[in-house]
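A single chain comes next, written as structure tokens; it is the form predicted alone.
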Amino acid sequence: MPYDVTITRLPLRALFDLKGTATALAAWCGTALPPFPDRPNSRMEAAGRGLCWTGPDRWLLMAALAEEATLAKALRSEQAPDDLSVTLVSDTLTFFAVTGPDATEVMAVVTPLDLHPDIFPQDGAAWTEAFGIRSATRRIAAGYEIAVDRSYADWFEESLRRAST
């Protein structure tokens, strides 16, 4: 029985990965990140910007693509402390969303994430595991979004196909 979902292969944006402390960080990026989640595996947004608290002092920054030339000079990523990592990935991953009445059943079957509400609530967002590779999960609106590293987007997309039919 297929499930009422639908799947997009998402545009590219623009990414960068950072590792530091939240104050480290805010003081070393300043107004060029949104203000940072209070909890972990959560994601704030600010000015078409969103900000993942995804480990212990690590953290994804994402905007649109045409932001990232913006961004990469206001974080200046060769200039940072060496208490700091600031890392433009934005060519390494490719975004899936998936959505519609049965999202929930399909990353159920992609994921071993736990994706109750109580504890996967709407701004949740982590790094997991989706059909056994590393992955990034987050909570849109109607679905779920879901990247993995661009070598694997093919076949991952192949993976959601089947898995929703």
Given for the second form:
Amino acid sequence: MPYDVTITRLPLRALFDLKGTATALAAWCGTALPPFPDRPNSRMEAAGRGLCWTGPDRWLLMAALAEEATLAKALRSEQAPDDLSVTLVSDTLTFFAVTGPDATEVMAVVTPLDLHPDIFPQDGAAWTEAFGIRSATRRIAAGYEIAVDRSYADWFEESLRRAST
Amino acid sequence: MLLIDCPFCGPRNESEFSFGGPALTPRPSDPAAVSDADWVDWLTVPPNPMGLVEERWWHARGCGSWLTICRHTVTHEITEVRLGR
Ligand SMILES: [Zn+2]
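Having seen the form predicted alone, can you show the form predicted together with its partner chain?
Let's see the whole complex now, leading with the same chain.
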């Protein structure tokens, strides 16, 4: 029986990989960033920009692609001090949305991540596995968003479709 | 499959991690003062008791941390996980 889900390949977005302490990054990036998430593997959003805390001193900043140039200018990656790094990685990941009433059922096939709301709540965002490859997964209003390395995108989309039917 | 309780991420499947080898005792500060046999032992012979071993694991598909875990070689029970060494 097919699952009641919709698989959508999402457009490219502006992505910055940030490394460093929250204090050092906040000092360098100033108002360009949303407030820092205070729980590991969670996300804060402000003014359409999302900031995920993905590891000790590791963060992933997302925004609409149209904001890429503005953000790059504000974050001044080339001049960043030695204790942090700011890297533009917009073209490295392809994003998919898995939405609909059965989204969690399909995700249970896709990833071993514990998706129980107590463990992975509404603001959950984490690097994990999806079909055996590294993926950045987070909750969205109607389901989940999964990002994988772009070179895997076609195979990954096909795998998502097979898992949903 | 091991379930490794990453201090940052919580319990995750072993498949998210890469094995980083045994957590060796610190490198002898003066290798010249160590006998050849002891040096070879330190360098190439991992501890392999029927019991607890310390191992390094990299959370490569998760938070990117290097962990040290204490694992029982018979039961695979993990009694300790810590960030770093
Ligand atoms: Zn982790």
